[in-house]
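Here we start with a single chain on its own, the form predicted alone, put down as structure tokens.
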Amino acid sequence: MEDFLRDIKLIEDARGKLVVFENGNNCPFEVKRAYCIFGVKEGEERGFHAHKNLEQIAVCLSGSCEFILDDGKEQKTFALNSPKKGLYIGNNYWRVMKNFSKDCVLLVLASQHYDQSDYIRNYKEFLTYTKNAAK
């Protein structure tokens, strides 16, 4: 598996904190759209899909969760904890969240607009995909 861990430039001073994300450098793709995850309730999930071209990096804003991302072979749990770290997430990704923390806030930044039809909801479709995209 590549790797999926980015430092993300946390600016800190008595005024609060700022996260910087940038283009080409932080961020390995132009930022098409961002959403938040939050308010999920204890011992719920989400995720479950993988995309078939979207790239994504997640940060944890405030609190914790944890990713478990598949790649048809193998599995990799990442905890994340700080917006120091961004968790890269590339195409052909299964994923799942879990463990969200009553505080947890998760920024997500997604290199492509909305579309249905990059994901792939079934995990046996899935493996299929990951499968023939190999060849």
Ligand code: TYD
The other form holds:
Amino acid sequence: MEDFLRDIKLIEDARGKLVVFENGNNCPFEVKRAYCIFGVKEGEERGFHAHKNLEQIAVCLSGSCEFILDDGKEQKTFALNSPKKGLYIGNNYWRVMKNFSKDCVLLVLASQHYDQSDYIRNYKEFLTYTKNAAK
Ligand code: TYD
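Next up, the form predicted in complex with the ligand, please; the one we just looked at was the form predicted alone.
Next comes the full complex, this chain leading.
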């Protein structure tokens, strides 16, 4: 599995911090949707799904969390603990998010509008889908 962590320039001065995402620059897709996950209760885990046609970049603007990506063959855990690192997630990755710190603010940029039918929420179904998609 490739290393999906991408560098993000952090612009920091006496007033605070700023990060920029720009299509074609540090964001390889046109952003159609952005959402934030925050206020996650201690011990809660999220995700447990894959997408057939969705690219995303996840960046922890504050605090930390872990992202586990699974391509059906191997799993890799990414520690997101800095706004300087964005996790690029392509199609067909089963993802689990866990170990959220109390102050975690996770920004996710997405290449498509929200579409329920793009989700695979069953792990067995994901394994079958991803095996066939790889052919
Ligand atoms: P869900 O995908 O289960 O969150 P997670 O990936 O963190 O496990 O989404 C939680 C709820 O929010 C679900 O009811 C769908 C809704 N939702 C939207 O309406 N639009 C969105 O863009 C997203 C990501 C979720």
